[in-house]
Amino acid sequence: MSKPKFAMYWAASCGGCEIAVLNIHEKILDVDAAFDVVFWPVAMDAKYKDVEAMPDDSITLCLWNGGIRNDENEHMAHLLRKKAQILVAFGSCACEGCIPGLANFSSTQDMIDTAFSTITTDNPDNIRPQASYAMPEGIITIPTINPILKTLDQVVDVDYYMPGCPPESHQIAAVIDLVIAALNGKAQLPPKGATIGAGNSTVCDECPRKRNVKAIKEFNRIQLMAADPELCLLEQGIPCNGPATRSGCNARCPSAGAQCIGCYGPAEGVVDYGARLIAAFASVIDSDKPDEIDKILDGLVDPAGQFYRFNLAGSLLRASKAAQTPKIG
């Protein structure tokens, strides 16, 4: 009998999954000696054409990293899909968009001339990329960036979702071992929908240190002050995202002295993040004054960032309507 087939592709992330799928050492070794890998870009070579010869539902497992940006993008989504007997949302720019996603607060063409125009650019002639281009030998083309990034499963149905930025590689392993279990008849998937490779509850119940209710009258970054090594960041006044973030990571940047920043995505049953955040922030500050809690909030040198750095695309919000709105004229 033939193996199993596995996939992976790469859309607009920043190539850290595909690490971190590497990074599970000699467990990678299982993958190969499970499937028969055929299609991962960046692992071998591949063409869009070998994929779509393969009959529909002829890969069993295909895990999907990065946003969809760009017509290429969306195309290989709708693509693997229809190949795919098992697709995943695997890291957190296929879940949420992650920091791509925050491009969203901009139009296409102010992104553009952000990277082709500001000061840290040589561009003399004023360049722009072009959707095509007449060469002696024809013309090329380059994918086309859409309006804005939306996350996999506004493009596609989703079958199972693995957060993360990465993934943790001992998570993957995990997943790994399940999916060769279910292969061979020793175990059950999840139901469809589900997130796997994480946990149900917080980043604060998996953290170790101490809540003691404090109010807070400022916000500061945690690189301006010496903080308590065993209290609770937030309650600290150190903008720590842990009340919102789905378990998972063992709370590994609150041990280590650093802020939890939200990269495994809205806990369970939190429907949107950043609001989630906003009420968890609010519950600390040690004032019922307007202005005074204004001067409180002035402490968050960047709440759009902050509430949303790894989930603009996959919140409520989702873009500004400088994204959505095409420019005329």
Second form
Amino acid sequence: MSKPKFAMYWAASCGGCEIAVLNIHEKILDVDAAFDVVFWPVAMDAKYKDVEAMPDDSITLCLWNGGIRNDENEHMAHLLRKKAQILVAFGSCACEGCIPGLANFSSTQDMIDTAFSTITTDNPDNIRPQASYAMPEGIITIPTINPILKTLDQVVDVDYYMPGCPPESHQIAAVIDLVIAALNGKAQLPPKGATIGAGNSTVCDECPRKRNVKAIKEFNRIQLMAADPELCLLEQGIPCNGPATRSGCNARCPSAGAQCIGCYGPAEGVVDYGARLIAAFASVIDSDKPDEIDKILDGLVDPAGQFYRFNLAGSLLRASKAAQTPKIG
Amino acid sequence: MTDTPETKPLDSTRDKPFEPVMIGFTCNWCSYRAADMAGISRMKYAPNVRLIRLMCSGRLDPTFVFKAFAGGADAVLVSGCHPGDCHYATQNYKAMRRFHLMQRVLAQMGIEPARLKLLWASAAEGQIFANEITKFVEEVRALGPLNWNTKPNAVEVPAEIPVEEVQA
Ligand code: SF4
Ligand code: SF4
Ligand code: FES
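Please move on to the form predicted in complex with its partner chain, as the form predicted on its own is already shown.
Below is the whole assembly, all chains and molecules, this chain first.
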């Protein structure tokens, strides 16, 4: 009997998720033993037409990382959805947009200008990518960009979500063990739509820092102060996203002395990650006077960036007004 | 959930001229009673605000506000008891802090802060409630429709991307 088939694909992402999978060390040999790797652009050569030629549902497990930035990403999402039995939104970009999704704050024009005409770009003629271009040899095309980056499940049906930027290696290893056990009839897969490879509570729940009463008179920036190494960071006025973030990383950042920036995405039951944080941060501010509240909030230099660093594309509002104007000049 | 045409924002069904669609949250003990009084006393005020009663303004989860804007509302009103008068002691101060923070986030999203209003009204202030709503509706009318539309990129997915294979 032939082995189950495995695929992994990247869309708008940084490549870190791919590294995280390789970072499971010798466990990768289990993947190789249990699966035939049929498509994985970072690791092996394959063409899209090879995937198109595969029978529908012939790939057992497909890990998809990256957001949907252009029509090529969108095409591949539909294609792999058709070919895969289990499609996993793997990593923060696929689940909620992540850093590439921050472009949803800006107009497409600003995004393109930033990419092609800033001080760090050597582009004196301000050349811009064209969707199609006539060369002597014929017309060549590149994928066209979507004004708004979308999450995988805004485009196709997703079976499981695996959060993290990137997902922690021990979590990936555990998920791979589970899938292999399930294929051998020794375990059951969780219900469709479940979040896998993460916990069900918040980073705060796993955080070793001491908590007393959260009542702050100012927000502080961690790089500008000597933070108490044992006290809850939010109590010290350092904007820590732990209260809204899903557990699963063993509270890595606050354990190491830095605030949680939210890479594991919304905790169980949280509809809008930023909204939950607004509620949490507003609760710790120790003031009943509008002027003083405003002054304290001035210490939070970029609230939307703080609250939606990983989650903008997956949030209720998804993108700023500017990003909703698709014209490119 | 994959996007479906049913999730279109309200504005596409809207007829001209522009009538703002607004959501208003009231607390059970003061502002809802103010609205009730305005109704019972047949005070005239703009009908644009759909009121939703919460037990207390402190129950206002910012999620409700974002959901309203994402779903097509042009503006959102948050109302409760006057400072010091909240039935649950200090919860309206919490609502006030959330309101200030929400306005900042909304501004960064390109939603004018004036589209989110905070209004204190006691149970006896039906007239004030009615006047403030009428004023708010006019302010929003002047701002124009929000037309929140985060799905303008319904890119037509070609059946096949025209890629030519290059022999290695
Ligand atoms: S707010 Fe941050 S530092 Fe405080 S308990 Fe939560 S995760 Fe730990
Ligand atoms: S503490 Fe927060 S930012 Fe750090 S790894 Fe965990 S979820 Fe990610
Ligand atoms: S009961 Fe009215 S604001 Fe709390």
